[in-house]
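Next up: just one chain, as structure tokens, the form predicted alone.
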Amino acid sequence: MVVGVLALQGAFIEHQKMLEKLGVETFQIRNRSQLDKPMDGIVLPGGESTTMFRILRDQLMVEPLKKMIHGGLPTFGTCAGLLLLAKQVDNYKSDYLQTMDIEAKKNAYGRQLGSFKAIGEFNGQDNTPFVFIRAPYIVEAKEGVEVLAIVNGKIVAARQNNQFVTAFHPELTDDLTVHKYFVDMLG
């Protein structure tokens, strides 16, 4: 299995170490021509959502991505990658990706000072290690996305079809829970 990882910013390079520790080779997308390669699935990492998104629309990479994605390519989003996948950001207007039917709340948290962690159920399974960091929340998960986690009552963790978001940094743990979820749905 090969997944490529989006390196435009954000701790790419520790969703590398993850899928790597579970025996998937990756690479870096960096620009338009990475993204031509042939993976099996793709990360949307955290960073900042609309400096992701100017690159991907300034290395035209916004059609080509949302064209694959649409067409069933497994895509993995955290934080700002959960950001980029919602239909809707209900305090944020946008025109980013767009491709799940979420709508979430940008830095829902608040700011750097409004990180925390927390231990929770992801998928069923107890004791999942949580890190938020300047996170948004899922505000409305629409019909046909399923809810794998919810902390402090709102919805950090879901699924549509092939893609599935986090609001939290599974990266930033020792725990290979969530990317083995997601390494599951590569099939």
Contents of the next structure:
Amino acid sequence: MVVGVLALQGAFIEHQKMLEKLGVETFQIRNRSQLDKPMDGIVLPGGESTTMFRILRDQLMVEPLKKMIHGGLPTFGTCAGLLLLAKQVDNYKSDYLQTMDIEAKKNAYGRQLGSFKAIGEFNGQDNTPFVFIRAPYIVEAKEGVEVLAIVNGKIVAARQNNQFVTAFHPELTDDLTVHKYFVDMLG
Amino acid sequence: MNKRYELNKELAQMLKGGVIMDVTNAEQAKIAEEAGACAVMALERIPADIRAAGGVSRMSDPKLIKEIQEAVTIPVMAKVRIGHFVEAQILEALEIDYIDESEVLSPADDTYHIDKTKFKAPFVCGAKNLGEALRRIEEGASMIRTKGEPGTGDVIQAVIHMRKIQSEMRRMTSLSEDELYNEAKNLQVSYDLLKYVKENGKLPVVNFAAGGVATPADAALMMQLGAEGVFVGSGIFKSGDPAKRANAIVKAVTNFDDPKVLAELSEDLGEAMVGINENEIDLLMSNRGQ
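Switching forms now, from the form predicted alone to the form predicted in complex with the partner chain, please provide the structure.
Next comes the full complex, this chain leading.
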């Protein structure tokens, strides 16, 4: 099993470490040609969505990436990755990848002083740690989207077929629950 | 370790592989964001102008900081004088995303740095060697950057500081436990922090490069020397074509180990900031706050 981790900016190494703990091989995707390497899944990590999208656009990676996701490649977006995949962003004029039928809200909990940790239920599993860093949340999950976690009344994890997103950062914890869920999607 | 400090270290992790740019108004902040900056540093004058103007240099006007916060969705940082904890209280009240306790401004205290553990807002501090870095972390900094020599457009000091920190860390990994006690004494740092460095070969927080970065090649050089991201101060808005240069530096950090891409990025950027070299300046800012 091999997973490509988008490594344009942000906390991509943390995802690689988690996946490697689960016996999954990973590699970094920094440019257009690395998108052509064979992979069983892809991770869009946390970081700044504006930064990542500008580089994706400049390096002509938007269309090939969209094609791969529409083609059924298992895709896991955390935080900024969630924003990249959302069809709509409520408080931001998004022209990102827009492949997933969710409406997200950017910096939904405010600035850094609004960042927080919580423990809750993910896909029926109790005691999953959630780390929210200037995080978004999902305002609305459209038809065909399965809600996997809710914190303080807000949707913070969801899946639509091959696309799986979390508003929080499982890669910053020692808990492998969420990454295991993604590895199970790899088939 | 308290949750707030962990969250603050984790925000710095999200900035990794990115470029943090100095901006002096909302318009520049938007240019920086559009070019791909992962955060902006709001200040009234960029370091090159602070250097030229002389006099006492202080925290920026809150009005300016608020305008910049309104203009962009990426994190906004701002600087306070070394030891000036009231300026830091004010920035925290503005809900700033990161406070830079910075040698670029005139120090307010020649002995004591801010006790950063008293704050909820995160702090980044400059360091030119491992001892300084660990002392700042002990005081509560959740991110470190090299000091470099700000406002010069000359990368030599940032290189010296980054090399020094990296080589000192490498040396720590080879020390025995008993030698480590003595080294903690020499460096005036706690044994526990030094033990972390020995065991992990790195700082317990994210470490960026800063000071004198002016070109995509400078940024990539700092990344190859072990920086986890780059601050660019005067280098962008003192150059001929700020938007283009800013964007090229962003992509140079992503592609730091790909010389072919770096060659393309370095092409036709217009004039770089003229710069002054460290022998031509009277004031070495990096000596402020040991």
